[in-house]
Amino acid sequence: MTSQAADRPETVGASRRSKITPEREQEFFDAVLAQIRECGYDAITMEGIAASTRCSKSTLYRQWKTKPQFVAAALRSHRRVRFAGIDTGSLAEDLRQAARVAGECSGKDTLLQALGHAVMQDQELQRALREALVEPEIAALREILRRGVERGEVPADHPALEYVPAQMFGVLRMRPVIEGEYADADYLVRFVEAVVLPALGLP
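Taking the form predicted on its own, give the structure of this chain alone.
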């Protein structure tokens, strides 16, 4: 089994009643996420997804009992790690590169905004969002920090290490709120150089 297959939500295989192929299942997931981005979470319905994917409403309800369960499964199918593969041999450069990658994507994926208050009101959605979009990125960022510690660039007990993910993701979320602009690559690199690197004692 490939790692991609292992990471898929257990929806098709978990139900003996299912006759949906993994490819067809992914069509449903792509459709619901596209409609969330376009219309927002509250506007989508199981009926609308069924119509757009040319399947029966009962097919969707047989697989996923509720809209939150369906959207949560779709989120989990789209796990992503933007920071994976960043390894320049220098912690400072790795963090600058992570800032560039995050900044280049900032504002392009409106899924978080489109989910809106629904995420705060539904624990399953909130958990799926963290699993799909947040935790993989934090794990990759912590791996970057771990390698820096192993190379001796920063002490393992440095008090600033645990706050780096919150700094990076916090500025991504809050700049649009505070300044009305997305944190682009240039802004994030300057943030890393002015705030994150000095906090870690790095040049």
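Given the form predicted on its own, corresponding form predicted together with a further copy of the same chain:
Below: the lone chain, stripped of partners and molecules.
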């Protein structure tokens, strides 16, 4: 059903009519995501993106129809799952490793916070945010838990299992609000050891 063609009608064979290379396109996306992280969604402007990437507004509007669609496309280009590939053979160590990874890019990836409320106004933006940032991370975390259950480290119906993803992301995002500093790797690892593992009945 060529569902990915909803983005842009490129790759229609061998003839590339657009002079925008994939690398150039990624520059646009990187620029807009950086500005969103810095100023928030409402504050960014197409004019600002055009200026910071030294392209013209016309070009942006030729490729994407509106600002929310442009941002949504940028989000979809951002599929970098931090929790993918963690598999140490032990659930406890997997969770510690996840905490470390999350802590290391804690201060950087504030996209979710920056998009915050803007997402409630635009359906496409909301879907793009969920599919690009939320669901892949949650799925990777659930996969870690599933393997732990499969190895018999935790009973499949353990009531704390359901809350692990919300806990991890919640604590990650609340520490700046509560204590005024980022949730670094050390903080998160101690959290896993003091709360998550004991609640799961692990050492």
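Positions refer to the first chain, counted from 1. Keep in mind the model is a prediction, meaning the values are calculated, not measured. So that the term is clear: the rigid core is the largest set of C-alpha atoms that superpose within 1.5 Å between two forms.
Shown in the overlay between the two forms, fitted on the rigid core, is a CA shift at Asp87 smaller than 2 Å. In this overlay on the rigid core, Val164 has a C-alpha that sits less than 2 Å away from its partner position between the two forms.
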